[in-house]
Structures are given as structure tokens and as C-alpha cells.
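A single chain comes next, written as C-alpha cells; it is the form predicted on its own.
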Amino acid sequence: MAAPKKSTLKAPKPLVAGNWKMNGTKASLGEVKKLASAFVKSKAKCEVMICPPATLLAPMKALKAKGVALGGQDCHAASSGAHTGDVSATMLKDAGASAVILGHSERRADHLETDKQVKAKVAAAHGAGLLAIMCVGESLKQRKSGDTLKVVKAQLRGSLMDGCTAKNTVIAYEPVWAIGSGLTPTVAQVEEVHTALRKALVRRFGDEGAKMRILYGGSVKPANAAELMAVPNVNGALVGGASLTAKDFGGIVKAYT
């Protein structure tokens, strides 16, 4: 198979969006606020969103914080039905989401969720309007065996439908053993895998897989963004705990001021 054009084309504006994961109630908003006052000061040349938990959609909605986007932790594939304690897309969009988080390693691992159920998945928020975030990345073992590239590669390919674009997609990418451990894989290895899923998504999707934004994740902090962010093909960051402040966050989102 022949190389593919290297594309000439602008890479839309960088995203940094926070994963709140399970934790957050309503005593949290105010660090929504003070997020959203510091980035409007900051004047970061990003975009910045906030996953939190299903029910704090609604009411970081309400706060209307100028310049923060809101995405969701997950969705099923249908969109509405017997699916007791399941979010779907719709409801996710009507709660104030704008995009949704999809195929995150903690999802695979203790859901056992599958390439295709996140395909599946990946369709529901398209359908509903959503932009899906959907994420690869291996273990420690997958790691040390030299399987990183052949393991987010089959993800990519198993996990996303033909036809994703640049305005509907992004790609994250987040090494299981480094997410919440501390440890972060060297520029060199983001850039290498950054580059191959750069490499995958353009020999499948041409100039929108040029255009779409992959993102870092993994024991992102305010000391090492803008290192990473600098990484050829990073394109933002999925952050974790250091999303539950402003402070941290606002750290890592100044990596684009």
C-alpha cells in the first residue's frame, strides 16, 4: 500500500477536556466557575470542556460558564428502551452535552465493552449530534511486549464507523498504565503513536482524518502540558484528576496561551 499524502491542511483548534469520572456533586460547580472566569482571562487558543458525571450536566448547564463546553462519560448505543440504569446519547444532548466520552480503557476494562459495542456507540452520538470522543490505548503488557502500535491501531479500526469526520470525531489516546499512576511515556513514545494513529486515520478517512484532533491522556499535569502539547499530531488533552480544580486545570489549558 502507498504512503499516504502528507497533508497540507490546518489541524482544527486544540481541545482540553477534563474527565471528572466518578466524582463530583453539586458543592463542585464552583470550581466550574472559577475555571471558566480564568480561561476567559487566560485568552488559551483552545477549546475547553468538562465531562462530568450524568448529573451534574444539567446544573453546570445552568451556570452558563462562558467558554466551557460540556461532554458526557459514556452513552449507550441505543437511544432510548429497556436499559435500566444506561444514559443514552438524546438524553445526554438534552442535558447540555455537546460530546461524549467513548471507549475509555475503564469502560473496556471493567464494562468489558468491545471494539464493536463502541462502534456502536461512536454511531449513537453522531446520531444524536454529538461529537465523539473515542479513545485507545494499552496496558502495560501490551507495552513491554511491543504490541503499543498493533493494539491502538485495531481499536481504531474496530471502534469507528466509515464516514467520521473531523466536525463528529476525536481520537484519544491514553496508555492504561498511565492513567491515575503517575507515570508518563516519553515524548518519543507519544509521538510515535501519535504519528501512527495520524498515519491510520488519513489512509482511512483522507483529509478529515488529517483534520481530526487526537488528544494526550495520561497523568497529564500542569508541570508536563506544555511539553506534551507541543508533541507533533497532539492535538490537546484529555485530563483526569487534575481536571477536578482550576487550578491544575487552568494549568494545563494555559499550555496554549
Given for the second form:
Amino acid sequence: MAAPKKSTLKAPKPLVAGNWKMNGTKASLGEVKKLASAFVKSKAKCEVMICPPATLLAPMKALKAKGVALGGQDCHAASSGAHTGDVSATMLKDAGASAVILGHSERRADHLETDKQVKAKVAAAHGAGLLAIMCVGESLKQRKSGDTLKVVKAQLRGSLMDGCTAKNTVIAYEPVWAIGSGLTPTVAQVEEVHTALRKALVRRFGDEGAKMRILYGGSVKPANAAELMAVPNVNGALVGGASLTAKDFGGIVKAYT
Ligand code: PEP
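Moving from the form predicted on its own to the form predicted in complex with ligand PEP:
What follows is the entire complex, opening with the chain shown before.
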């Protein structure tokens, strides 16, 4: 029998991204400097990113010299125009971002964002040269009714266009019920969803889908990071609350030392 073909694909470099949500003012810059120094000292084998409110992107630009990337938390699908209060992908890029979180469950819930709108935002992010971090995740009701895989695969299908690559797109699996709740899925549940997402990505994007990073997000803490990050097909974390302090975020990044 012929030996199985060895994969020549390199494992993607993990990404640990902090979603600051609507938290932080210029007074937080000291904390983020501490975080950057801790990351440099840790020599962690992952990429690190902070996604602060858009108001803090420009003041945080200096972090990039320390190897900490910056991301936005949402963008409009248009690049400019009469959209009061919105921010475009081009503007995020101009302010120092190299990425943007899109389709976060809080945007889907608070602003009724649909997959179609998220897809348009992903296209806008790519157009501006930003990495799109596209979020999917089931509600507790959907998990309890056994619909988790159906839900996340539909979100994946509907929120991405053909031609996405590992360089311009990252997926974040964030069970809605795990966000900010202190609850996390079991390792087996995380593995089941990440495996299903990987298969769907490979089916649609081929080798690019095999290399695309799939982050886990939802109550990641220093105490559970190593266990969650060791799950097959988990290529990093999207961290909310625990990304606000250098101590906790540094404790999570340590999973990659
Ligand atoms: C998030 O909102 O992206 C998130 C993962 O939040 P937390 O880590 O606080 O659960």
C-alpha cells in the first residue's frame, strides 16, 4: 500500500487577539505598554493583537514597534459616505489597524447584523488591506437543541465570499453563551466545532482553508488557555475581558511559550 501523502502545509502561526470592546481611554495606555513589554520578554511563538475602541488606535500605534498588532472591532461596508457614527476599513487602516473583528455576536445581537452584511464588511476589510477576523457562534438555545454545527457552518458560508485566503481571513469560534459568562465548552465540544469548521474551510478554499487560522473565544483565562489552545485546529484565541490587563492577557499568551 502506498504511504499516505505527507502534507507540505506549514501549521499557521497562532494569533492571540484581545477584544477590548467599549472599554479603555488614554489612561489605559500604560497597561498596554506593560502588556507589550511582557509579550516581548515572553518570546511567545504567536502573534499578538489588541483591538481597542477606534479612538485608541492612533494613540496605540507605537505598540506596533514592539510586535503587537492593532485591530478594529467593526467597520462599515462602504469606504466613505453619509453614514453618521460609522468607521470605514480604510479609516481603521489609516489609524494603524492591520485587522478588524467582524460579525462579533454582540454586533449581530445589538445591531441585528446579518451574514450578508458581515460578508460585505469582510469584502471591505480585504479591499482596505485588513485581515478580517470573522466570528461565528451558537446561542445556548441552539446548542441545547443540537444545532451548533448547522448554525456555525451556515454563518461561515453566508459571511465569507469565495476567494478568501489564510492571509486575509481568520475565523473566530465564539459560543455566545461562553462570552463574558465564565463558562467554556468542554475540550471535546471545542474540538468538534473546530474540526467541522476546518472541513468546511478546506472544502471551500482548498489549501487556503487548511492554513486559515481558527481562533477560540469565550471566557479564555490564564487558567484555561493552555488546555484550550492545545485542542486540534485551535490556532489561537480571541479574548475579551481577560485582555484588559497585562497580567491576564500575558498569562494567556504564555500558552504559546
Ligand atoms: C469576546 O467578546 O470576543 C470574548 C471572547 O469575550 P470574553 O473573553 O470576555 O468571554
